[in-house]
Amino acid sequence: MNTSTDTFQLYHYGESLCSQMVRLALEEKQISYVSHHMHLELTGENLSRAFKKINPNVVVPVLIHNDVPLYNSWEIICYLDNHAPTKGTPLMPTSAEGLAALDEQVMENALRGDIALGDNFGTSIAGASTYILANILKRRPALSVMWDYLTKHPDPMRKFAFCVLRLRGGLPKPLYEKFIRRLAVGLADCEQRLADGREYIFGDYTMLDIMMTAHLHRIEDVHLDGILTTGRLPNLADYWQRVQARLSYKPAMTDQHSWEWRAAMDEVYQGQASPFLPLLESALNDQLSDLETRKAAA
């Protein structure tokens, strides 16, 4: 690996949720880095022998510093905050109570490999993207995709999932509906947390806001962002405007868009709202009503 002790190198993909989070952290901490922007589904570049030497698990992001690769996005963000504690934005809560709350929120909101798709907010965000991923995969011959994933990918579940996406054009509709209903739970929870007028999830901006920025950006990508204009999530809608206005957002997010992802979005949604938006609105109304009932009974 061509690394330097004075240089951070980031292997990433423009639309990867975890890559977006790490780029936001780098911008917030004002740390420069050498960018290695990869293409995943379109070319299978992450399955190459060269990249397997960098990350045998063939996923992004990978941050390399002092010849040491870091693979987990949450660990990378913690590393950056510890590496430059007085530079840029502090990303960790400062109290024991805040740290405990952060751990709880990470379990609910993170895209974790040990949590099944649709079992928390983060994995449901990823699941909601599968029509876009399938569209990108369809730009390659089916045999090429299946050969790459079946023979080169180390994760049995991902082998199966990506082959299914290529052959079916998406996941089964009931599973996608599960993602949508779980998104409603997460959105309602965020709305409730912001209801006391706080600016960010914990008051001050933290790494959890980095995660939520990537998630809300993805909700926009999958054309479910109409949920923020219904008036049912006024606090979250204002929060979304605030995080987009931060100086980190443009260089970490919109400047890093990948053409194939944008092209797939256009083809899948054709400028229209997601057909699952009504389901999300209905599920959200149920969640908010339940929260209001419990609050009144308390």
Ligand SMILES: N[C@@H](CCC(=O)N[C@@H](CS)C(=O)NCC(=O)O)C(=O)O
Second form
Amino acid sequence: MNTSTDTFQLYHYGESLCSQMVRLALEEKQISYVSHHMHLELTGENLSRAFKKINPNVVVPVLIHNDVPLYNSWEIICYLDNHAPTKGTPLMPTSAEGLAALDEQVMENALRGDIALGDNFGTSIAGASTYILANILKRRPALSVMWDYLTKHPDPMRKFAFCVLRLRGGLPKPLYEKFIRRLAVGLADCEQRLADGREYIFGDYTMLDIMMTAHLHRIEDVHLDGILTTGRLPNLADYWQRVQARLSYKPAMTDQHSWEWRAAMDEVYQGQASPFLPLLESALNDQLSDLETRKAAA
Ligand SMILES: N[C@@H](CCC(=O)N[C@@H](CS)C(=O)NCC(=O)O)C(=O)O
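Starting from the form predicted on its own above, please write out the structure of the form predicted together with the ligand.
Below is the entire complex, every chain and molecule, led by the chain shown above.
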């Protein structure tokens, strides 16, 4: 690694889960970068011709390393760890359990474009946030939003989803219920992994903890964090405190909040718990009982 000539530029949005993950990785690896903070739904900046030259797929984050653009948050994180293996925190697991489970767990937590919303934990937490996106889109005239997404967004599923969000204020309710049930599966799984008192998901801190930090931060944003105080997820609740106490958390997460996202959160939730919290509680209880029954039978 030649740090003196290395330059990193990050195109990102304050509240995007994938941008948060890459910023956490950059902080953990102690790699400095030039920040290009963008707005997404508020202005449609990511659909502009200028940004399409940087990423024709119009999504953030994009990390540019010495003129080479890198896409996909989990691939960027692996790239950074490979590029600077001895700098900052190593992000790959060293335990046998971690090595065996990493790929599957990364795919479970990633915002993958090749599966439907709600088919893994990552896309479920993104889906559960869409009331916030709808509220931000409401700041712009419906016709301008429809024109932008229908003519400029390359992803057929997303362009349709953004129009539905602008016109209906949210996706159909059964979809949110699907997201919530999928979240219960992931939360129960993490609780179970942490149950032996380990500090992080695979023992030592890894890229999976980066992904979970962004997801738990989002659980707070969508006012589902009451799930951490029910007493059903004691290890995950402690883990959440632990990842927030890391030096990476403030610069990568809270220092990067975007005003329109915070305003939308306040307007959507009005300081109250999400109306989906009871469903999350009951789905989590089912999930935890199921895991206990399976453990007892093993
Ligand atoms: N697979 C990509 C997903 C990137 C992604 O979906 N980014 C979202 C924000 S988290 C985005 O830019 N959305 C804007 C849009 O689709 O218009 C990654 O992991 O980086």
